[in-house]
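Coming up is one lone chain in structure tokens, specifically the form predicted alone.
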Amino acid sequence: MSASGLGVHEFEVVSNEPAADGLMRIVLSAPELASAIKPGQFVNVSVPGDASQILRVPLSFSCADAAAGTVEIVYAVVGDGTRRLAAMAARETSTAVGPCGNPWPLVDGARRACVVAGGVGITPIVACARMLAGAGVAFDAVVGAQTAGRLWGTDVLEGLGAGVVSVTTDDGTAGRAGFTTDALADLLAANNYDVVYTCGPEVMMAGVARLCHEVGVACMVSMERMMCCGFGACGTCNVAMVDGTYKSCCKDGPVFDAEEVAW
């Protein structure tokens, strides 16, 4: 293992369980990845069941035990890999590379932020909040999906102390009908930002983006691309950025200034 904590790290599933429609939360005990890995980070997670698949599936985190030494990984069923993984029993065993790519950062002087998760995007934006909350940064939060069936994490944003949870979904049955960013521009007109965190669809960052740009607020965004090794080695998810050069999700992100992006 390298001095950063990255390696292959052997874990054992501790429970893997429905979270919300197409989705699952499942807790990974694996005491030196809890220990190592930060918000914002990921795991490629190898899973068995076919020995003809040979890529890992990689995964952003919600929560990491130190103490407990477990992490929380909430995933929507998606493919082959995440049903081989949703099929995984408590006690069965594999290994996951982590951690792996850059965190979520603290803003100097921040003092109120705002987090935005669409989707399973929610999965780092609740590992987000979760940092904010243990710095004192006080932070609202807008949380999308497609149903309120597919919702999950407000629960969880209100009791890390959120000010506003503000729940969109695309119809309406929950929350207000219509996109994350119409609740967001309603936040940013009535609240003083310093930073804005956002995961989700790229269309939907790419908005909030747009948004922060407009008023001056600083966005944090994490990029989801096919990141088949997970360390910079395959380049395969490269991200384009506004000067013309490309980085790599998985090294140089997954967050970005939103600034440094070409949307």
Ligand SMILES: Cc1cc2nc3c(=O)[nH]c(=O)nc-3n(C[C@H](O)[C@H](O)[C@H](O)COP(=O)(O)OP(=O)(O)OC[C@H]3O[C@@H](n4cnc5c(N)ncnc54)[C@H](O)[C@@H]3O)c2cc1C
Second form
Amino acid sequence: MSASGLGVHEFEVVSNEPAADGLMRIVLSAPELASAIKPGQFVNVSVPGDASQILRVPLSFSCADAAAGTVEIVYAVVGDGTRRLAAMAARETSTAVGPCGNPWPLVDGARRACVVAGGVGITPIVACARMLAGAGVAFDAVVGAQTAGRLWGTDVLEGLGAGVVSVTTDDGTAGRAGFTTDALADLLAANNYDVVYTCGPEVMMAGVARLCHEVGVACMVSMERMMCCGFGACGTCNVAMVDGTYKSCCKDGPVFDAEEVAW
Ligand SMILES: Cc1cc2nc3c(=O)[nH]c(=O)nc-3n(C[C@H](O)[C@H](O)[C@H](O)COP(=O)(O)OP(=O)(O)OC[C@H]3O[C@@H](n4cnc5c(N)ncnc54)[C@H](O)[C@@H]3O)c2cc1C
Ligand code: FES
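Now show me the form predicted in complex with this ligand, since the one above was the form predicted alone.
Below, the chain from earlier opens the complete complex, with every other chain and molecule after it.
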């Protein structure tokens, strides 16, 4: 294991239950990982059940409890790997590579932040909110989903002390009908945020980055790419930068300053 704690960690499933429509919440017992991982970092999980599938599944986390030795991950069931993950029962074991990537940064002197989650981007955003609450940074939140049944985490954000939790759904079944960017535009107009943190579909993060750029507010984004290794060895996860270079999402990211990214 490296000084950063990056290594292969054995885990045991504590629980693995539906969190919302199409979303599962898994809790892993992995004491060293739980102590080492920081909000914004991710793990690359080996999911048993199909020996022909050697690729791990990269997943962020929502809560790491060092005292309990557990890591909570909320994930969307979208394909073969996450379907096999959803089938893992309590007490089953496997391994996770981590902590991978870089954490959300705390911005020097920041006193007020806004976090913006789209879809399952809520997972690292809840971890970010825990970081802000722990550092005494006041925050508001925007949480968007396709429909009411796919929302998760608004009560957690309220419990962490969010000032405002603004909900948007594409179909208007909960909160405001529309996109997270509509709600963020209103919050940016009414508040002086020092920084905005966001994770969700890339088109949404590009919109959040544009709004923040227009009003001169720092914006941190957590990017997603297809990943093979998760630690900088294979070159599959490039993110284009505005200066014409490429950075690896897994090792240089997944968190980037939005101003660096070529949207
Ligand atoms: C750093 C990082 C953190 C992530 N955190 C979370 C998380 O906390 N919760 C969560 O639900 N998902 C997260 N993801 C996305 C998750 O890794 C993919 O949904 C998962 O790998 C899909 O695997 P699968 O075998 O089920 O689906 P596949 O059968 O491989 O693919 C199903 C669909 O998902 C797309 N997909 C596959 N892999 C990725 C990927 N890495 N990024 C984006 N789309 C992908 C495919 O293009 C396809 O449309 C994260 C991805 C990254 C890179
Ligand atoms: S996933 Fe291998 S370099 Fe990023």
